[in-house]
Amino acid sequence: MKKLLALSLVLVVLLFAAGCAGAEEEKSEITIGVVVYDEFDTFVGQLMDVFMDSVSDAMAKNGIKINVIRQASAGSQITQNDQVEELIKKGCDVVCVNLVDRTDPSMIIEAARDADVPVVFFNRELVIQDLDSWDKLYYVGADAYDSGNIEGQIVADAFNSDESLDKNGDGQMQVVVLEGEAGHQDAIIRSEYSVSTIMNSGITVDKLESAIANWKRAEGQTKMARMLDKYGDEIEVVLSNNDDMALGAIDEYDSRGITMDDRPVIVGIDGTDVGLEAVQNGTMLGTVYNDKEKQGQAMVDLAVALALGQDPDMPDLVDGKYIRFPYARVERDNVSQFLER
């Protein structure tokens, strides 16, 4: 009897420890938490309009219902991780975090792992060691090597066809650059490689000044009056980090009066929604679209897998780790395909 007893016991152990873990595997609520470094990036908050679409979306597909707490970090890493924490805290299932910092997401990562809870960085690429240094990270994003080739070859290839691009005809072009953050990988890589770009293509460029205005419309405008005072017609193409800034410079010539015939080539990347406008209008020669669609919802789709406690097996998952989604070309004759997005 003794032995009889002891074994039903242990049978009821097994089936409640199975039953609690078939519980555990068939969550009917969830709760993701966002944060972004910055909540007026014209970018950021289109790609997050994407993320509660698809947000929507899985909760049909998954019959499941999935809370979103957003914060935005206003520029400071320091506020980022309060907020992070504050989110652990609350019973997030996971974290998805637009880094203020990208070198430096240590408190973050230190605070997720405390709590087992996972993290999908976007956005803003953390350093490869950082990312390899627990299993539950993951980051989802693009190529910002693509995004500066590409903007380069919009630009190389109209001034190898139009001959007027050349302004001053001195076989030579005048660029000046507008660039993100100083010290930001992608502002740095993307000033790189637009300027090598249309160098390996066979023109050489004289580089006249480039200014830090920190992703912002406002700021750009700034930094371009300050050239266009320095420089004036001696301008003959702007390079620009992303589509916001490009704007910023349309605005100050606009400013002034000048003519589309007496401006420069002004190039941007991002592919806004107001930056695919001003290459329709053709106040901007080109963008570079930066795909938020899929973005959006790949990390939708990570964040899901991974607080129902599912393998996040994605087709775009590359070494466990990183989502990488190609950048496209824009110009006036394909804009209207990608404002239809």
Contents of the next structure:
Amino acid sequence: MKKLLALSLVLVVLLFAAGCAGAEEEKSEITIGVVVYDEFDTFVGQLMDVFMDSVSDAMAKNGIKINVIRQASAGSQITQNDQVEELIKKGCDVVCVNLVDRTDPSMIIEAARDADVPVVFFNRELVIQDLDSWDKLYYVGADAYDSGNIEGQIVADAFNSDESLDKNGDGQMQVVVLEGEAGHQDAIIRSEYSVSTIMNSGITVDKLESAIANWKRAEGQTKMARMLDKYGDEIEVVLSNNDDMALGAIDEYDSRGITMDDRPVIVGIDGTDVGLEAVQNGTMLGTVYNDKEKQGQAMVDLAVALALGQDPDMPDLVDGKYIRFPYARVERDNVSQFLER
Ligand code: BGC
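Could I see the form predicted in complex with beta-D-glucopyranose (BGC) next, after the form predicted alone?
Time for the whole complex; same chain goes first.
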């Protein structure tokens, strides 16, 4: 009986010690790996700036050291798969991934699951089946439908309040669309919903053409040049899936010396620094703010919680996996608010 008592005492002491050791194991240093699809993307670049600022804040707030290892995949999913494997090998506690091909995350998920390293995907949204394939996968982004609807609303309101925007007076709106990458969730949804919102406001839309310009300013200009050669001043509205391509369209009008009075209405999405400036100086009628501050902050909050092995019970987390922030309407009268952010 004595022996049994002594044995259980030892057991209790051992369990207690193990418990303490567990508590002591609270990490004082974590490493986050981050990989972006392309280092030259304007919006993603600015999102990363917010991310890095939020990392500094998180270090102060949590009293821990946070290392960040950053990579860019130059538009190749194969390169990105290798980069993520490498980040995991280097001991990252969590990786944040801006997929190149949002339909092909399988290698990354497999590598992460094998090493039990959680993944926070961002900006380029994977399909639900992939996100659901392991419980340590998350997504941080924005509500794409919202962006298309708001862009359409800006244009519809302008047309419904100013008849002169219908330049040829035919009672219809002649539109061209500059689209982001084929297959990107934002490009697909924005292209469709910007136009349908305008139509739902009672305006007949005559869509002259859509051109894919892959989110890029230079490609936006090239595609705009081609459409301008073809349709000239028939174009009344340029609906762009992002600010950079809208700025490319503006570059083309500038290079042809076409004055503001003879230009169509041009609208973008993102509210990048250059996009907001264009709204302020009136070359762009409006933009739709893609909330990089909230997205960057949420990525860091989530990544830190996961790296520390905490339950990420953040208020914005939907179904335990998604964080999607709303967009905001930006026009000349409220642009200063966004320039200050
Ligand atoms: C942004 C684009 C950006 C793309 C990259 C979109 O949400 O609006 O500007 O190029 O994400 O994935």
